[in-house]
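The chain that follows stands alone, in the form predicted alone, written as structure tokens.
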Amino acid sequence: MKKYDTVIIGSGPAGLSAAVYLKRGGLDVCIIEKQGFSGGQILLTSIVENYLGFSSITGDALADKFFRQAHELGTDFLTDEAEKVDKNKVILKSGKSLLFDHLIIATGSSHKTLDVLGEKEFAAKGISYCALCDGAIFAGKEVIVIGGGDTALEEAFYLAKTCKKVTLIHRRSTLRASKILQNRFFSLNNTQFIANDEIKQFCGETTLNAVILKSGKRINTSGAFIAIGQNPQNNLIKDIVKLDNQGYIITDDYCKTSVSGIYAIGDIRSKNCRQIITAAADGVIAAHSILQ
């Protein structure tokens, strides 16, 4: 049973960033990644245009750069799934176990999906889950936003600044978003609200060009932003560390959880901004704390 100074679970921007700083600090580091490839949700983004140093880069290319840097520094990568954390030990699905002095949870969160026809096919090909990440691609075009909460209204308002038209689609008659966000949305002259309807199918050839609603209505659109919430990937650790009311891991300013020696970074951490650059920053902060 091998022991590492630090075991990191998850190899998105947060986990890879932590590995780079820890390896440069001389520690023995292992990243556990169940997917067999690194990058996390960057891999769902066709073009990244808001990461410092790159005016435009594909999600795949940026993820590859992150991975290569961590790999070239000597980080061990293990394709396996962590099933249990027991004191200073991670038990893996394969039956193996790893010992650690420090554990970093970088399991991220996953966007809730609609699970309708065409959603998987057009992901990153017209379908997005983040207006801040991908909105600029659709400047001057007509787009739709699916959802009725604060996030959906914030996405719609952000998109309305640059898009020709933004249509908000919600399955209920009333929105759940705060009144101030609703007032802001309805005050715009390039927005539309469709209530009591849902997406039945996403349509297109190589990229999205329309959606069909359950009512039978067809809406031509260049982009669709799904904003119905996220699922924090907390199953491994939810009974060990403190979580907020949405299931994200609570940490202090140093990314320390309620349990000594365990850190949480990236999208799994309770915070108000989830972007590539903030995930990478979390990795730096946790690594710096461990190295002190």
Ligand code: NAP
Contents of the next structure:
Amino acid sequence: MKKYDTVIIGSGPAGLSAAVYLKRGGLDVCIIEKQGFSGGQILLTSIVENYLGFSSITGDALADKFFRQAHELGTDFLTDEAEKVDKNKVILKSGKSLLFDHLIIATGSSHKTLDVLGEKEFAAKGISYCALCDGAIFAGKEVIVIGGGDTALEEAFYLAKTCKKVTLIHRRSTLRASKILQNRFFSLNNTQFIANDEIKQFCGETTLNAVILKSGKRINTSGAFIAIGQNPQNNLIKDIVKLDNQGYIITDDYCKTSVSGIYAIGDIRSKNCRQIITAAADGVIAAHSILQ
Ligand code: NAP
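Form predicted alone done; form predicted in complex with this ligand now:
First the chain shown before, then all remaining chains and molecules of the complex.
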């Protein structure tokens, strides 16, 4: 059974950033990634325009640069799924196990999906899950936002600064979002609210150009931002480390979890700001703590 100084589970920007720092620090590092490719949620982002050093880069290209840097430094990559953590051992779906001194959980979170017709087809072709990441592509155009929570209202507010019109579609008449965000949204003159309705289908040719609602209404739109919550990918570790009430892993300032030797970084960590650059920063912080 192979032993590593550090095993990292997940190869998004957080896991790759930790690997770069740990390898440069001379440690033996293995990243376990169940998808067989690196990048995590960046791969769902068409264009990244807010990662320092790149004024515009595709999600694919940025993920590839991250992967290459970690790979060239000698990180071991294993395509497999971590199924269980047992003391200093990770047991994998293939039946193999790896031993570690330190374990970094970088499994991220996934955006909840609507699971309606056309959602997969138009992902990154008009459908987005992140206004901060993709909003600029729709400057001057009409877009819709789906959801009624804080995230949806923040996304709508952000988009309204550059888009011609933002239509918020919510399945109930009452918004879940905080009053202050609601007031901000309703004070804008380029927003519209459609209550008590849901998406039935996303339509288009090569890119999204309309949605059909359950009420039968058709809305022409260039972009659709789905903001109906996140699912932290905590299955592996939820019975081992402390979680917050939304299922994200609680850490200290060094990204240490409640269990000695286990770190959590990136979107799986309980925190306020989930961006590529903050995920990468978490990776550095955990690696720095391990190397000390
Ligand atoms: P959320 O609060 O869980 O809201 C999700 C919204 O999506 C709800 O309005 C929900 O409708 C709707 N929804 C869920 N599934 C749906 C479906 N299948 N079809 C249509 N609509 C659906 O999620 P969030 O907005 O991402 O916020 C998550 C947490 O982060 C919250 O605690 C929030 O307060 C916090 N947050 C805070 C801030 C801030 O303080 N600035 C910013 C962002 C997020 P219903 O209302 O009908 O359930």
